[in-house]
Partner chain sequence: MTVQAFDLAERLQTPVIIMSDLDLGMNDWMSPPLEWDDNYRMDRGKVLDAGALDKVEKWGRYLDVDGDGICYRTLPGTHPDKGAYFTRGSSKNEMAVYSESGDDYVQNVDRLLRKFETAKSYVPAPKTHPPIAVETPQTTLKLGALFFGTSASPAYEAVEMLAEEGFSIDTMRIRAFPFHESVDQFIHDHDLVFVIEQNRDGQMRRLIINECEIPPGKLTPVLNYSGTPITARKIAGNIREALSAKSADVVPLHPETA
Amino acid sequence: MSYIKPKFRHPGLPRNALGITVADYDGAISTLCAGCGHDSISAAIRNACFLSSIPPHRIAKLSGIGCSSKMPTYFLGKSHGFNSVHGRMPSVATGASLANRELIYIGVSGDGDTASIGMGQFIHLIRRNVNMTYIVANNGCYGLTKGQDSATADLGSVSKYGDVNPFDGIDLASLALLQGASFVARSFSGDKEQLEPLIRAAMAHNGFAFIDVVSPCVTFNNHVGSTKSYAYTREHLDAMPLDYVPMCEEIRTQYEAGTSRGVTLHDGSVIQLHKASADYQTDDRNAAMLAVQEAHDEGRILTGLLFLDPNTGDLNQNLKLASKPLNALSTDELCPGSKVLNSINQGLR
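This sequence as a structure, only the one chain, the form predicted alone:
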């Protein structure tokens, strides 16, 4: 059976700064299981783009293979998109970013797509600091192949079939911190009040922004004994509430020290962190790694903005590439002539 989304929209829908409604950021109707956390992530991405007033045609969606990688179909139907092969989305994202830095890149992946077959590419994506938002919908299992444990399944977690996982799970947020990612966050698919501002901040960040989202699989990993079920996550959540505030003159000095920390990003916008503890610093990588490990040891899931380096340079800046998209360069710019080529060759001798 096929479903068609109705074109009629309520005339009173709110409009953003572009004069368009959230319906203009919709995609196709989801074919994922009812109640899947991935659909909540799709909705959060859609709402974040709407609230930030980003034109849909300025966004490129990228994904690999898996339930998570089907998600771009369900949001931003008027944006660019590329569905790559399993674990290879980072290569496509790197090439696209180098070819046209004017687009905003959103990569959507899963725990299998990132932590298993795509691990090698994921590490180099961080190392190169590609300017993109990378979201992992992390459910700890392979939903498309009947629920086997993935590489992020926690030690001792029980599968739907009663098997106990004997291996330590890969903590992607800790890995991103260790590898040097300039923006690292974790959230829960059922907490849109935290997830939406995190996504808005990630899209405004200059460089690689990573968000690990615990997203329960209602079919294969939402039972007693699973550490990535809705019930377990809600019981063990250690959340830092967040707010994203676009830079405006009248709000620059309205936040008291000790209650929140505002960090100015490169585009002039601000990520506002309401601290879980008075001494937590988002610009201390070592402290962030320690906080994640302590939460893990105590059986808690630490969420929120874990680390942010606002002074980082992305891949295009580090390689000193042209700011103009490659497809917009003229023939004269691409082929400047033998005189210029000879001078370049002389400089390399």
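Here we have the form predicted alone; I need the corresponding form predicted together with its partner chain.
Single chain only below; no partners, no other molecules.
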């Protein structure tokens, strides 16, 4: 099926600091099922990039394979995209980030792509603190291949065909916390108010930023008995609301004393945590693991910024690599020439 996207845009559409509208961050028309949570995540990524005034051509989109991994086609049509092999986005992202440290990398994956076939790569991406935003659109199933249980399906969740899942689900946020991720969040595709600021903060973060987003599959995993349906997620959601204020803007909104707390990112931008979550300590990894576990035990889905270490060094810094993109290095910088080689040869005699 092919669609023509209407070119007409309302002349009064708001413009960002670059003078462009949200339409400049659009991609192709989605071919996912109507109502799929993944489309809401695409919209949130588009809005986040627009609101943060990131030039589209300075962003690179990466994904693996799955309905979720098809998402990058549906946002940021002016950005480079790379649809890699199933579960292999981490190695492509690592290479890209090392080759050009100046681009902003957004990776989109699925629970199958990340927690099953891609698990080995994913864990090393966290460990290496590759500077990117990594979003898992988590629907508890393999949507693209007709809804088989994935490794994040909860114990006891019932499949569309009536089978009860006999295995404990892998909690990717807990895993990321345990493996030392510098930014860990969870959200829900239906909670735009929380998801957009989280994505903006993740993109501003210097290092690996992970967001696990519950994103219901309306076709294969949205029935009674599923723990990843819209209804179940809404009912069990324990959302910690937040705002994102970029470095260049003042905090205009007035918050009642004691109801809000700011967390500053390395670039000076601020994440405002609201209401009950104002007490939540985002800089305490152990507490975060406990909070996630407690919520899980009580049947709550805790969402929001779970952990942040704003001062980590990313992979490029850690390995002390070239400070410029490799394609910006001159021949002299890349190749030290015969003089240096001769001295190496002499050293081996």
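Only a predicted model underlies this, so the values are computations on that prediction, with no experimental measurement involved. Rigid core: the largest C-alpha set superposing within 1.5 Å between the two forms. Numbering follows the first chain given and starts at 1.
Inset, instruction - Take the rigid core as the frame of reference and indicate whether the C-alpha of L341 shifts by 2 Å or more between the two forms. - result: Result for L341: yes, a 2 Å-plus shift.
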